[in-house]
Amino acid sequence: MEVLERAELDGLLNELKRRGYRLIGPRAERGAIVYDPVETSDDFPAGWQDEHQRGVYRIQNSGGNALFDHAAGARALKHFLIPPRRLLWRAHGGDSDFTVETPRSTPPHFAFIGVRACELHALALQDRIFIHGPQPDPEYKARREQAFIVAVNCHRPSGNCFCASVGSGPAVTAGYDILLTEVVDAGRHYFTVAAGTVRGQEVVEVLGLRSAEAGEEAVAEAVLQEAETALTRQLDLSGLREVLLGAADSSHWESVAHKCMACANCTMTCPTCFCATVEDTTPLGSGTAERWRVWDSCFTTDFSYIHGGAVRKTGASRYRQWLTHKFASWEDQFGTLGCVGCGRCITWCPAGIDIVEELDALRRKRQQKLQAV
């Protein structure tokens, strides 16, 4: 283990700059914490922290000098490796031809910096999914084996954080390049640096680091028992699928339902929630058509349309596909939960809907029923 002091940070990001890397790392923008291009390290938010409850944020800068003093903040990482829209072929049609294009642009080559393990986790669901899964994603592919990880292990997790439940946090395991652990301690402010990979380890090499102290070890190690202890939320998971798949005429979708605006926020701010439906246009004058690939969500009436119309119509039937898809038949399709635990779906939903506790509520209300029989 190497230690990188905070002077030399800047000496980390110009390296990653100078191997072609576009940097993507925290900042503090009005409002919210957001992973957005960064220049230097003066770009980070330095001494900001945030407070998560149920459908309410809050950022105040605590006057300190820690980078990374804040948990998953507003917008994922999915941002970026699986963009909002993307044109996906476009068609031209004369009198006689008809051919199809794909548009073949080199990735960008990312650098995300202040990964957290949670959000690492994700991108290993993802991976399965669009690399690993029977219908790969090539631009996914492309863009997601470019990426360079610098993780950062998570020292303030929020109150809605429960990614220790789900086995994807607090402490970064695996999936990065290079690992660092932020300790501001007695006037001092370093990160301690291991390598996740090869190219990871070149670049810590470049960089010339001395190694760690035992001192700086211990006090590292201090901080990720800190963070376990802090993350007090927790989701029983045992026997969930079963759970959700006996609820699926539970009277509780509908109180859900009541608060529920199906507005979609949910789906969009989670790192897992991949959905996407295609819009075909017809640029006037052009003689083309193409196919754009945009973001969706099973929050939408298209999204459940069949000849005839939509499958899931009312509030309830789409926040049980929800919830039934993350917590059950995700496993049945991809061999794992659909979830890790972020807690962005509980911050960042305007109706402070808390999955964590309605999935309590669904355990509670079968109990209950099987003591009745």
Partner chain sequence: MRGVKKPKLAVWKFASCDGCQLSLLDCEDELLTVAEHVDIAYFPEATRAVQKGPYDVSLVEGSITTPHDAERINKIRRMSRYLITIGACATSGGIQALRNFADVNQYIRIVYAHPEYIETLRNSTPIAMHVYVDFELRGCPVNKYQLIEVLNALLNNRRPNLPTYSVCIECKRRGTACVMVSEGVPCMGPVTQAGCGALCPSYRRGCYGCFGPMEVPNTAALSACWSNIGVQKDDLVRGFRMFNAYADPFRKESEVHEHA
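Residue numbers count along the first chain shown, from 1. Whichever C-alpha set is largest while still superposing within 1.5 Å between the two forms counts as the rigid core. The structure presented is a predicted model; accordingly, all values stated were derived computationally and were not measured. First, how it differs from the form predicted on its own.
Residue displacement note: A289 has its CA displaced by at least 2 Å between the two forms (rigid core superposed). Comparing the forms between the two forms, the C-alpha position of R233 differs by less than 2 angstroms, with the core used for superposition. Shown in the overlay between the two forms, fitted on the rigid core, is a CA shift at V206 smaller than 2 Å.
Taking the form predicted in complex with the partner chain as the starting point, write out the structure of the form predicted on its own.
Since only the chain itself is given, any partners or molecules it might have are not part of what comes next.
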């Protein structure tokens, strides 16, 4: 383990840029902390902290110097790896000919800075589907394989985080090229550094960092312990799949639907949701037609549309589909949960729906039902 002083952080960023990477990191913009292009460490949200409650998000400056003193923001990394809109093909037609053009482009070389443990677990889920699944996505695969990950251990989880319950945090354990742990202590500001891959080690060696002393490692370890202590939300996973699969006709879905606005905020901010649809456009008089892949959500009525109408016409059925898929049928499909416990869906739900509370309520109703038999 090495030590990177705060003043040396731009050296790391410059080395990544020298290797051809486009830097993407957290920035405080328009009242939120989001992943966006960055150039120097001055672009990071120094001193900015975020507050997460049910349906509430705000940021405020503490006056401190920490660059990563915040939790997961509104924008997940899927925004860059699975773009919200992607042109699939463009057709050109004339009086006597017809051609189809498939866009070809060099995948961007992203270096993602400040990635948290929950986001890394989400990337692993996406990899299982889009790289190792039965229908790989070549564009995702190209973008993902080119990506360089600089992870940061979380030391200030939000009030909506329950990552420990689903085994995805707060400590980073895998999936990174370089791992930083930020320490602001006794007038010092530094990062402990660990390489997780060969290319990560190559970058660290170029920087010529010194080895961490025992006291510095101990302080960094205390940061992780502090984050684990700060996580107060818990989700009981025991028997949850059976609870959901046995609750298809529960009246609880209607009570949730009375609050749910079907706005799809939860699926748009979720780092694992990946559903998409296609849109065909034919501008009048242009002689062209285009097909685009765009993000979609199981909360939209058209999402389940087949000949004759939508399969899931009610808000209750759509919410049931989303929650049951996340915590039950996703496991049947992909061998794991579809949730990483980041709490984004709770924060960004304008109705303040809390999936931890909803799952607990479904569990209680099932227990009551079983006791009444």
